[in-house]
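We begin with a single chain expressed as structure tokens, specifically the form predicted alone.
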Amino acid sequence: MSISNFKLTTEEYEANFADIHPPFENLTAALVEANRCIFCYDAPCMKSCPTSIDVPKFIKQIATENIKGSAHTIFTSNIMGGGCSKVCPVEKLCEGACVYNLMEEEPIQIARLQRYSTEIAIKEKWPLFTRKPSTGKKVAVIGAGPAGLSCAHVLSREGIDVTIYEKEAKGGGLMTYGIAAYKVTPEFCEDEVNYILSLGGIDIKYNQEVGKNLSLSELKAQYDAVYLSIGVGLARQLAIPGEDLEGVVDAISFIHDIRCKGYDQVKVGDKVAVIGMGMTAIDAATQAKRLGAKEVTMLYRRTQEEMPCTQVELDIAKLDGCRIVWLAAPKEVLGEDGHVKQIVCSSMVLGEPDASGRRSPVDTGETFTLDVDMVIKAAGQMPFEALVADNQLANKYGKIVTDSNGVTNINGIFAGGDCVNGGKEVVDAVQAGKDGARGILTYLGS
């Protein structure tokens, strides 16, 4: 067993990381699907979308070959509608609410239709929005992820001058750095960010991080308002012996490397254990397999009924050949010469529900051991608790406390997205950005 890169050929990498949900090949294909829609009154698909995209309207526009109008409808509600069409768990949102499910028929391919019109708009650089004249007001946005970009776009449309401060070298946040490469490419993420910026009035300063080369108090003094969209990015530790052995990595860093480096530059083990069963865990496991791992075993301390990921995501992992072990919690990582060699797991049973409403895992006292050469930790992400506390922001275990419009306890400072909700979907972050922009506009009297 060994952790190495260059496990596959260039052709194999390209095949393994090809688009998992291919788009419609042409307008005719899109029209066929669009014309299946019965354009429900009081449509449940629209209600299930966190950004309230008018789904029947944009599909009707596609059906009448008004692609530009369709893109405008989508972007008006969700400026990252292109990326969301690729990464949203639509099976539990719009498509899951489609009335065709009640008739035991396949739901309308809403995401694929959304992708069709938004991709054309981004590729053709259609100027679908006009910015109002500058009001002279200035707002700083911390973080160029979905929440920050959404907030900035709404503010700029209203004539507010926005400067975004981003700690990474590129914008997009989770979309660019934290999602499986076979779902959305870094190239598309860059195009999407550039499309959002094309409105004007938004400037991004990269490699700027609060707490390092950026001070929240200084920004508050320089700008009329500040919007915090710093996300969550600290990997939850397992707190078990052997966690510091070579070969134990966190899923956030692992996925970040895949997004930033060539596939052949990312090292992966032959036998990999992934701890967790959320979306990030699935992305880490499937990509480890696609990078050339011979065996990938996912360990989860509860059962399938309690898993955070969707059934569709779980099926992707299974189709990729990942093995699933339920009711298993990591107890110790064993090594040899400083390298991972085995992981010892406790066998669990489910007890009474905990604060999350899910039944709590209880240790039976029995253990089992797996031979592994790499362990990927995907047991959740934690807020930047120290950063939040240092800036006197009201918080609950590191999650910033706000009202419905992103208002914090500090006058002129707003927040939204994962740093408030602890980590939800991209589409939820986009809506949080819109809510925050509304709060800022009210505060500025615009």
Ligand SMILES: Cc1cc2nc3c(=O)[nH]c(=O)nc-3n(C[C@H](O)[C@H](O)[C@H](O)COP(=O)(O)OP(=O)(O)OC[C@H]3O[C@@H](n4cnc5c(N)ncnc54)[C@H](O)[C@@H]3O)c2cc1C
Second form
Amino acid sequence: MSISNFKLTTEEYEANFADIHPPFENLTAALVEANRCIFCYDAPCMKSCPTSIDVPKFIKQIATENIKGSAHTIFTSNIMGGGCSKVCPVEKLCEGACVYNLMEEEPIQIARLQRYSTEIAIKEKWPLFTRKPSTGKKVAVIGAGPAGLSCAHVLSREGIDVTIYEKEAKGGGLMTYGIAAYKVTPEFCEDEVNYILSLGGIDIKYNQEVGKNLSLSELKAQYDAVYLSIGVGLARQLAIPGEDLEGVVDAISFIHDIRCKGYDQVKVGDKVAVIGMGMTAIDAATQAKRLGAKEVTMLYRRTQEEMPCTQVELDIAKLDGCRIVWLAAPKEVLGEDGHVKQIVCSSMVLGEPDASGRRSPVDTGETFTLDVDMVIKAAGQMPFEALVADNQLANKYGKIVTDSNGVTNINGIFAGGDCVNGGKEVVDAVQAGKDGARGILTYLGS
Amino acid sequence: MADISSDFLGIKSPNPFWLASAPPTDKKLNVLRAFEAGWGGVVWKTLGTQVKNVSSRYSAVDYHGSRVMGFNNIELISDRPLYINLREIKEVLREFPDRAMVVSLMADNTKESWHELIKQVEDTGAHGLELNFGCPHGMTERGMGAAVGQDPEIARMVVEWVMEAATIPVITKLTPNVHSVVPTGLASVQAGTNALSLINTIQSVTGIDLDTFVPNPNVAGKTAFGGYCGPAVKPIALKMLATISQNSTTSKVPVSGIGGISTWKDAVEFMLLGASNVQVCTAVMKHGFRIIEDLCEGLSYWMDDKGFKKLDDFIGKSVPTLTNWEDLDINYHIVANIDQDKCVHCGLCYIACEDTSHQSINLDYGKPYNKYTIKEEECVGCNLCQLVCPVDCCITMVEHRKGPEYLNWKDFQRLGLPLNDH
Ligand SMILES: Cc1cc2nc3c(=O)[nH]c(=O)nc-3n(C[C@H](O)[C@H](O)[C@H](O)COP(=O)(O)OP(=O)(O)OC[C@H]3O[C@@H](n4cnc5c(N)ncnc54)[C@H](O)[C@@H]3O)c2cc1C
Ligand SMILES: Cc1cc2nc3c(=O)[nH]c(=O)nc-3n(C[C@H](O)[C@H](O)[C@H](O)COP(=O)(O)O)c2cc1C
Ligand code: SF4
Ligand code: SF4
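I have the form predicted alone already, so could you send the form predicted together with the ligand?
Everything in the complex follows now, all chains and molecules, and the chain you saw is the first one.
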């Protein structure tokens, strides 16, 4: 048993990380699917999209071969419509509401159609939006993730000059650093960010971290308004013995390395345990497997009924050969010479429903032990509580409290995205960015 | 099993499906393949003075991702030497004596040339002649084809010439490029034609290439009006056929129905409106001869289901149901009803009725699914919602008569009954 990199050949890595939802091969294929859409009125798909993309309209526009119009329709509601078409859990959003489901037929491939138009638009750099003349107003956005970019785009369109401060060297936020590598490529993320910036009026300053080399109060003094879209960052600790052993990693940094380093540079064990059953856990498990781990076991304290990931995501993990153990809570990681050797789990049963309505797991007192050489923790992420509290922002366990337009307790400071909702999807962050922009525009009186 | 064999003016065929005069019937090779596949008969590609075709020749209209809803061509009559056509007809007749062999003709505009052509064709042993008075392009400029069919008096004259010479049955094929097919049909019957066939193609422009600005089909940067056919023309062909079936004179001769027939259902519809048999062109040009299998099987199972033993049992059966608008029963009233268990909440019925009909559907907002119900007192029974609903049998039209007795528009006026007040 060993934890190592270079487990596979270049070809194997490429095959394993190839696009999980391949695009339509050509216009004809897209047309056939577009023509299946019956063009619902007050469409359920549109109502199920957090950014309210006019789905029937953009699909109809593909059907009439008005691809520019189609891309414009998408981007008007969701400037990250390209990325969303690759990463959204559409089975619980638009496609999940498609009326074809009620006819016991395959829903329209909305994401794939959305990808069709937006990819062409991004590749061809279609200038679909123009800025209004500059108003002279300046807004600082902190964090170049989906929420920040979306907010900046709306503001710039309205003639506001936007400066984004981003602590990393690239934009896109978790789109670039967190989402599974078989969903989006670094090149796509870069192209998408550049496409958004091509509007003009948005300047990104990289390697600038608020709380380190910049302060919120300085920014507030320099700008007419500030939008906080810093996401959530830190991985939740398990708080169990053995967590500091070599071979225990958190999912976020594991995936960050996959996205940033090159597949053959990322070390993975032969026998890997993944703790958690959210989207991040699934992504960590499947990517560990795709990096060449022989056995991947996912451990979850509750049952399939309560799992936070969708069935589609679970199926990806299962098809990748990941083993799932329900009702297993990690108790202790055991090591040898400082390296992970085993993980001890408590067997649980479901008890009474808790505050969230989910039945909470109760320890049976029995345990079991798995031989592993790597443990990936994906038990959720924590907000940047210190940064938030230090700046006197009203918050709930570090999640910034805002109204529906991103207005915080501090005049002129707005917030949205994961740092407010605690961690949802890209599409929610994009909508938050739009809402925040609306709040800021109202505040600036334009 | 129902008997689907057909007898058209004594011309027998094992089924009522003939190939229309067109490229599928323009040479021995095709026709042999068609007969091997099971086609009942052919109308050989129109013969006359040999012509030269251009390239390209065809274009199509696609609809909602489905190819060739309508088809258009700028081809002329046969471009092969007459003597080869005649020899091949003879050879095919020898190999398939049980199939109908009708030959389409379009002679130059003199009695002599018609008589000469008829004699040569009859010498092959062919079973019948079809007069092409319909070709809408190329030939009309030469005073032939539709130019003949569009003028009842010229048609009458040509049919008279033909009847002087012909000893085998003569079918006159009508052009749809007229406001009514009846005058030419009537003139042809009065002049002695033994049967009619309809329709030929409809003059059309199928579309324009938005990059070159040249309509289709493009012949070196120019185009000409072509003849339209295929599924798109079926409703027009059926209407024209019906007018021939309603006329007391033209209804006396058998009619061969043509125009957009692709399936056995289409064929049955033509026969219900009075066609004794049918001819097919575009559907085989799209799918090949193999579609004959389902044409025959579908027809035969349908006849069994309905208890029809032979074709004559249902030919013309729908003609008496066609009446004048003034004779329709105004007291007949239907109201839409939505089956909530089947409804998938697409809202198509709602927006159609709300924007363009009678605002008779109610919307109860839901996320993501709205609920739609009919306002029965508002519904005028137009069928629109039912037509646009994507779910089979989800919307049904339920009868709610306004009065028990039959009441037509003339009675309605005579009785001074009230018109709508909103
Ligand atoms: C492993 C994983 C997988 C996921 N998979 C999916 C998926 O498949 N589909 C999906 O829709 N969503 C997925 N998500 C969720 C999605 O990525 C987030 O909801 C979304 O990116 C949130 O956008 P945001 O702009 O609020 O925050 P982020 O994307 O986190 O962006 C915040 C940005 O702020 C920067 N920043 C943070 N602090 C500072 C600071 N102090 N100063 C300056 N800059 C700062 C960060 O570097 C970052 O660029 C996934 C998340 C994770 C962790
Ligand atoms: C390419 C082409 C060539 C045709 N040539 C002739 C012809 O020579 N003589 C004729 O009477 N009709 C001709 N027609 C008309 C067909 O016989 C037929 O009347 C018409 O296509 C309608 O039938 P459909 O809808 O089944 O195609 C031609 C049609 C096509 C498509
Ligand atoms: S039948 Fe016509 S009027 Fe009645 S509900 Fe349907 S669309 Fe409206
Ligand atoms: S069209 Fe049919 S399925 Fe759609 S909402 Fe109306 S009744 Fe329901």
